[in-house]
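The chain below stands alone and is given as structure tokens, in the form predicted on its own.
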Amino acid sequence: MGERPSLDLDRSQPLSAVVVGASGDLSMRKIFPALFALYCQDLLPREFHVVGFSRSQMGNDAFRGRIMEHLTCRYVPGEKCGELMDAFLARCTYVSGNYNSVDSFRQLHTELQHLDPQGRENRIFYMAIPPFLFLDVAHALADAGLVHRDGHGGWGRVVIEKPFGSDLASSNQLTESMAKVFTEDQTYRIDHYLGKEVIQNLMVLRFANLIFDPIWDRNCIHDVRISWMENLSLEGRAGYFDEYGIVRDVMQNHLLQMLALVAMEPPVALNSHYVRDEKVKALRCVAPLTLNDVVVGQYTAGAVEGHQHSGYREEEGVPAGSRTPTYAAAVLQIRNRRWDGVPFLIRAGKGLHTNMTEIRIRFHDVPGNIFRTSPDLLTANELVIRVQPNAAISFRIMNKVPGLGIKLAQSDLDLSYEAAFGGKIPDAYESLLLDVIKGDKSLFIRSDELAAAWQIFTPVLHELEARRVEPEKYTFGSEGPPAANALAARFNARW
């Protein structure tokens, strides 16, 4: 099947999204309700169909009941909103099946030619479910003739979700077996955290401000810190989470993609294959980790607002003496023109005191600077760019003090995203899922910029794993293991 992507929504043409895992807590949290935002602003075609597929048995009415537990109305608020609600659910159907079984896509083939006869419908596969299970689903689709639909004028396209693979050397293996199904046009590989729309601004502060442009390099900036936090725990995802670790899940995705899009170089232009082989680039210049540049910690037993928490070795689901890490530090260095020099500083981490996560860039302090009147004065101005919560960007400044004498003090030129943009910031899954049926893929990972970031993290990953590296143990609800604090200090940087 021909893939003939669109920047331009063509709401003529029918479309059916098929949920594949439709009954799990993301599709019911996420997919669902992104999808009815998108309705509710008249942004999907006016032939829409949502066909859920997953093991759970449930009928239609169940489907629709369960969906309905999880719609907002944000965007229609009032009467009309009940009406949305019962227009969208109405073209919502569920079927049951096996992951592996041919003769169940089957049945989700027949339920598609019954909602659509002629055929002519573009559909959109997205894959919530295990990565385990990416290659069993993508061949059962095509067995059962729902890829590859010989004289059909529409596209189909896959959105699978990380992570994808677990080292260099799976990811190209799940890369080249998900290929014979699904061609690279056709696969969409969805890191949410590229929807957040403080994430998407990133490249419009960058490239569309002059100020920034002179002073974005080694030259005026001392370095760069990338902080994912959490004060949650394994939240009933145990056997997921021991199997890859906060490496897997969370840094070698989100914090790299957010590097990527700090230290790429401008694009030719705003499309799609531009802006990621920049990034790409940018990636390729980044210098694999070794273990001397990371920290990897295992939160204990500990209090977080008056509730008490488990260690990790006592969740349920975890096994005894399980080495994964729940927290992981690194410093990641660019060889390049524009950043040798400069330390990129990531963390992330489960079981900590606050939930926030935020990119930190440090200018260098003023030379001479003659306002000096203690050793222990910050005077380096940063940019701090909030994703969550509370999306916002500041530019930390340093100001006098009004009063007779000279009195320094920092300030901050805020711009709250709430504040100026009113409550109807979309959801990052909202932006996604329209740039996967715009076919707009800017902000879904390429398969050579995947195996750039692979190649980044594999080497210690496998040492990490070779030389079965005890974690640092830290309390749960403290800052991480102190550890970090000694890795930033060795860069002249604190997080």
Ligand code: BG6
Given for the second form:
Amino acid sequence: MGERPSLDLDRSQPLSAVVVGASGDLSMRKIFPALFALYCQDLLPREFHVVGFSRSQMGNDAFRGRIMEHLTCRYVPGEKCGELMDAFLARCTYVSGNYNSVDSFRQLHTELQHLDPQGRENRIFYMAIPPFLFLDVAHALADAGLVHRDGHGGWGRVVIEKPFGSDLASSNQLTESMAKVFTEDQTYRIDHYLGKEVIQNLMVLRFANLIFDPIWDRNCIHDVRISWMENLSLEGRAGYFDEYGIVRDVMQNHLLQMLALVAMEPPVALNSHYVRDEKVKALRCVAPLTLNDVVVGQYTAGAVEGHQHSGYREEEGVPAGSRTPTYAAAVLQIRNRRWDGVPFLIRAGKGLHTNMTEIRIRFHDVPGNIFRTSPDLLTANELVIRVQPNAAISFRIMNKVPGLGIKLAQSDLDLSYEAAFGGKIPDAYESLLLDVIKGDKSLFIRSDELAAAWQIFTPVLHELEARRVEPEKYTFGSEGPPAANALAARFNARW
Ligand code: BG6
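Switching from the form predicted on its own: structure of the form predicted together with this ligand?
Next comes the full complex, and the chain you just saw is listed first.
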């Protein structure tokens, strides 16, 4: 099946979105609502079908009923929304089967042929399943004749979700094995953070505004801090989480992607090869982490907003005595001319006091500041990029307080997304699914990028495990382990 990247949406070509793992949480909460949102905005091909595949036995009606519970009328309020829901659901059908059974996928094939007897359609295979099933499903799809359709016109693209392996070796192995079925061109590795509005804005902010260009380096920037905090526990995902831990769950992917976008050089042009070339270059300059560069923690029982939570080790499904980190902080050094000596501090944790993701870029103190007579009041400039909640970009400056005499105070130049752009911020999955349909891979992880990311974290992950490092305890609802503050203080920084 030939891959024909087309950056404009061709609405005349039929499309089937096959969602493998259709009855699961990801499909119901994210994928179907995102497809519906695109449908409401008239962004899908005119002939469009969703085919759900998973083990649960159910008919089309039950499947549609389950999807409907998760659809919202965000884009089309009022009566029209109900009509659109009905029309969308009429395009959804379901096939139940086993993930490793070629026969089951033959049934899926029959369903697809029934929907498009001429076999002209494009197909997306969204693997909303645990990674250990990727290969089984890829092989079954190929054996059932779904991947290479000689003589037929449409393209086929596979979408997979992290974790892509659990270290460099296992990730390389997965990449190689998947490549036997789907080419790299056909493979869309999702990191949903790259679809978030504020994160997509990072390149615009940096490269469409002259003002940041001359100050974006070691001469002006003191440190960069990226924080990812959740006040939640495992939400029924103990089996997955205990095997992976916070470093593999969010640091190696979401946080590192944010770091790459802050650190990369401007791409030659806005196309997916050039953008990813620059991210790979930046990641390859990051020194692999050692134990000295990281802090790991694990939450104990505590309360958030009056709700009591049990400790990680007491959670259902977590093995007694588990050493899996639920928190990690690390300092990354980027050894290139732009960044040498600037600490990139990153931290991520579950069971904390708040739900928040942000990037803080602190600039150096003003040399020879003429206002140094009041040093307590002086603070360095800081650019804050708030990803969630309440997306915003603000810039901290020093200001004269209006009044007689000179009194200084810090104030913020503030861009709140809500105030500036209203409430309609698309969900990351809407944006990413549209890119899959268009064949734009800029926001998907290329295999060399994935390898570069694992290269940074693999040595320290192996060391933590080999030495059976005990994570520092922190109370659920707190700010995390105190050692993370000490790590930042080593670089004269504060979270
Ligand atoms: C996922 C992680 O990738 O991102 C989860 O596996 C985490 O552990 C989730 O909760 C957070 O996503 P968001 O979009 O809610 O910030």
